[in-house]
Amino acid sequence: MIGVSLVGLGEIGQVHLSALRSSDHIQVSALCDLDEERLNGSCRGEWLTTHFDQILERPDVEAVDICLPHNMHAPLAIRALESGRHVLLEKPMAMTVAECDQVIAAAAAADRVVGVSHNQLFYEPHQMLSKMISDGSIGDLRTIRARLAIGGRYGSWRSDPSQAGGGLLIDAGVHRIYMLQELGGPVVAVSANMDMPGMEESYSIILEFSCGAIGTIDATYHGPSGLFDDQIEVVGTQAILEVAGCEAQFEGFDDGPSLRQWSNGAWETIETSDSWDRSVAKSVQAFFEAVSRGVTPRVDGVTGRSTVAVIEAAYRSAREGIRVELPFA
């Protein structure tokens, strides 16, 4: 068992809390949130506080799960790591590559582990998609297309670039970036077009992979009210694969099979079942179970940083109107 304190009890924090409580490897030792009413309403006997530093004084807190606005990820993660705690961060790892580097350095200095909840890597249809690409079932990979359409901009801190770090790309768009990295491999160059870089509500991105394939992402907040449309399509020399989005299912817009394949002139449904909330639970539990076993988590700080690096390159590309090359990190 590993003692964990959850910091931040908003919408995603509640999903993390359910995941923590349902794991045999985790003891929820403390909860932390500025909203006392939310704290008390979430409590099942855990120790409660509105002060982050107080949880770092408790011997029963071995790790911290941070579900807060993006601008708070790096500073609180560093404080937790320096106090000797392992840290799980909600996506994105931080707002900039420089912040990611600071967090990674703090983890190394303290000999602690930092990870990021890239939950869609744990979504079963996405895992099957990744396996079919890697085992050659679709032939040579040529293109990956991801799309995201939301009916209206998110409110609260998510609409404030000083807290979010940008607009749609660094918020819901993060999932598209790390999924294309998972499917296509290392990104070597990025070209992007955005309506308002840093406050973007619509954008298109081209990713060039080291394998020679191309990835494209188009996203917008300007869909019809209530819409959340999220899909991935992969084109290979022998087959096309389509996945109905993880979050689209969560929002109730799944109108077809989760995964299907076109080859030999016909479509085939590949049976699979999962949900957005289960993918989050698996992501959270996998990190703390890896830490408790002393193994490297599926998404560590280096992996989280690589996603932020692609996002940062996309912002630079959109602002300067250039193609931005990346190392094979």
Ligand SMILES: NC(=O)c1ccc[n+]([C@@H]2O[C@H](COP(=O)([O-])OP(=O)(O)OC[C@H]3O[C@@H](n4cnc5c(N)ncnc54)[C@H](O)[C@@H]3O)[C@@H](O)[C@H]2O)c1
Given for the second form:
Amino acid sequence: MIGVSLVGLGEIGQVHLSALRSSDHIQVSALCDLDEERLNGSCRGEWLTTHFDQILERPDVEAVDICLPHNMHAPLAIRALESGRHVLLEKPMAMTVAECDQVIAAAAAADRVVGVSHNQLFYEPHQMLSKMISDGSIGDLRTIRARLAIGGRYGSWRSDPSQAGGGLLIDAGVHRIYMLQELGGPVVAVSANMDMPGMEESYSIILEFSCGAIGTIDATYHGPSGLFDDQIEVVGTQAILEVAGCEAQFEGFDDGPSLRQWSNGAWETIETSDSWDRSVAKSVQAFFEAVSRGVTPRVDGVTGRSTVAVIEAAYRSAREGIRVELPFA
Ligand SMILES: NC(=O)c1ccc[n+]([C@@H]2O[C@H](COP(=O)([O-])OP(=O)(O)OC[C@H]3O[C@@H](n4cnc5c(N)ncnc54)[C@H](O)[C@@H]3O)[C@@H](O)[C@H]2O)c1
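Next, report the structure of the form predicted in complex with the ligand; the form predicted on its own has already been given.
Starting with the chain above, the whole complex follows.
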């Protein structure tokens, strides 16, 4: 059992809380949120506080799960790591690559583990997509098209770039970036267009993968009310694969087959059964189970940083009107 304190009991914090409570490997020792009503309403006997630093004084807190606005990810992760706690961060790992580097350095100095919840990697249709690309079922990978269209702009801290680190890209757009990295492999160059870089509400991005394939993302907040479209389509030389969307299913936008393939002139549905909230639960539980077993988590700090590096390159590309190359080792 690993003792975990959850920090941030908002929208995603509640999904983390259910996942933490339902794992046999995790003891939820403490909860922290600035909002006392939310704190009390979430409590099932855990120790409660509105002050982050107080959880770091408790011996039963071995790890901290951070579900906070983006500007708090790096500073609070560093405080927790320096106090000897392992840290799971919600996406994105931090607002900049420089912040990610500080978090990684703090983890190394304290010999603790940092990970990031890239939950859609755990969504079964996405895992099947990844496997069918890597085992050659679709032939050679040529293009990956990722959509993100939402019916209305998110508010609260998300509308403040100083708290969010940007607009739609560094918020819901993060899932598109790490999924394309998962499916296409290392990204060697990024070209982006945005309506308002840093406060973007619509954008398009081209990713060039080291394997020679191309990834495209088009995204907007300005769809009709009720829309959530996060479909992914993969084109190979032998087949096309389509995932109807991970959050689309959760938001009730899509009720078609989760995964289908077109090859030899016909569409075929590939049976899968999973959901967005289960992908979050699996992602959270996998991190703490990896830490308990002393193995590297699926999304460690280096992987989390690589996603922020692509996001940062996209902002630079959009601001300067250039194609930005990324170092590829
Ligand atoms: N994986 C996903 O699909 C997904 C979905 C939603 C949000 N997220 C991510 O989760 C994180 C949180 O987003 P959210 O939608 O849950 O936000 P939210 O606004 O719903 O919740 C944030 C919570 O943090 C609390 N808080 C703020 N500052 C605090 C502090 N200093 N100490 C303690 N508590 C504090 C607030 O009171 C609030 O309860 C972000 O990184 C976001 O990108 C991920």
